[in-house]
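Next up: a single chain in structure tokens, the form predicted on its own.
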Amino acid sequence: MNKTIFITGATSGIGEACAEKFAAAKCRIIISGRRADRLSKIKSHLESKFNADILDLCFDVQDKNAVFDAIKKLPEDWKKIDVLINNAGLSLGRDNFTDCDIADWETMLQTNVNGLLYVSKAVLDLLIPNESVVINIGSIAGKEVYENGNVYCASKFAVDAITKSMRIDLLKKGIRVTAIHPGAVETEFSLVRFKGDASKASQVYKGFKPLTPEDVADTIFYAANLPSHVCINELTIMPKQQASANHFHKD
């Protein structure tokens, strides 16, 4: 395919599954994340398995200067981006508004909102008019507020709004902008949310079959490879046993 794909949050979950999916399709891939050891391991795996052309960039999307510096220093032959996948994001805690840790709020907003903005702005001039696609990973939490979701929901509602405004503002450049809103996906997400408590994290997925990262990656791949005149504005994807943010049929 010879497309160049830029994936944030590529060290696990949906981002890693996207890297695998696009590498299998012979794309060139820029993988980014905070964990240098994981990036190196994934880079080696993709190069060995698919003979893929992989560039790894280690930075935290929260750090504006690191984001712009890393993208500014991209080698010349990597400075045309066909697909930007803004996947980096997290949730911290699931506490009532009265009990939340303000530091958790700040980290979620800085990562899920500002991080997406920093990367999108830094990559903007590298996108190809009338060809490129920006895919922002939202959440069902950006469509429905639920109890104890407060600032995480707010951050994903912001992603939804930013995506819609980007679609309007980039219309004249012919750049398509898509939002993918997953429901329950079994990744490191819950382990991070519950700050390493594996028992709490495992309870999230008990009694039903959640989505896998590969399920979401397949959807992202489809949206990224439609004819250039076709744009999926947004798509919500959930497990069969989930009907809304809070409605599950569990065994």
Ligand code: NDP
The other form holds:
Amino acid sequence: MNKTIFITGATSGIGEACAEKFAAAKCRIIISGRRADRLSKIKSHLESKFNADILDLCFDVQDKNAVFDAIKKLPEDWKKIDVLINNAGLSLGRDNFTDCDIADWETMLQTNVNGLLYVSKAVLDLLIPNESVVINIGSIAGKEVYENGNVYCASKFAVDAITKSMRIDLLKKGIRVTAIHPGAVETEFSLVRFKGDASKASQVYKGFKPLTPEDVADTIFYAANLPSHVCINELTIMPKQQASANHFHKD
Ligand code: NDP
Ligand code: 8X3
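Right, the form predicted on its own is done, so what does the form predicted together with the ligand look like?
Then the entire complex follows, led off by the chain already shown.
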């Protein structure tokens, strides 16, 4: 295939599953995240399993200078990006508006919104006119709000709006912009949300079969590999037992 894929948040969950999926299809991949140890482990794993060409970039998407610097310093032969997957993101806390920690709000907005904007802007000139695809990972939380979802939901509604406006603004360049909105996916997401409380995190996925990160990666791979005149604007992918942000049919 030989496409070059840039994945943010590739150190776990959906991003890591994307790295595996695209490496298996012989793509060259830039994996990024904050955890350098995970990046180098994943790089070695993909190189030895698929003989894949992997470049690891360690940066925090909240840090504007670090984002622009890392992307500016890419080796010349990595400076054409076929697919950008804006996946890095997190939720912190699931508390009533009255009890939320403002620092958590700031981190969610700086990561899910500002981080996505910085990476997109920094990569823009590396995208190939009439060819490249940008895939933003939104959420069902960016389509419907739920109790105690407040600022996480707001950040994903912003991702939805940014995706729609990027699609319009990049129309002239022929760059496609897609949003993938998953429902519940079992990853480290809930462990991060509940700040390391594993029993609270596992509770989230009790009584129904959640999506796996591989389910979502398969869908992203499909959206990224359509003929160049075809764009999936947005796609919501849910576990069968989840009908909306608020409706589950549990065992
Ligand atoms: P994980 O926690 O498993 O993965 C999150 C990834 O984002 C990690 O690789 C993490 O890397 C990276 N990340 C977080 N903060 C930053 C940062 N400041 N800078 C750089 N990278 C960062 O969760 P998921 O795989 O589930 O989440 C991926 C995306 O999917 C997120 O945008 C999430 O909102 C979205 N999503 C998840 C759903 C779910 O139910 N799991 C459902 C709908 C959407 P590191 O810590 O190394 O920086
Ligand atoms: C993650 C899914 O429903 O916990 O975006 O917000 S949810």
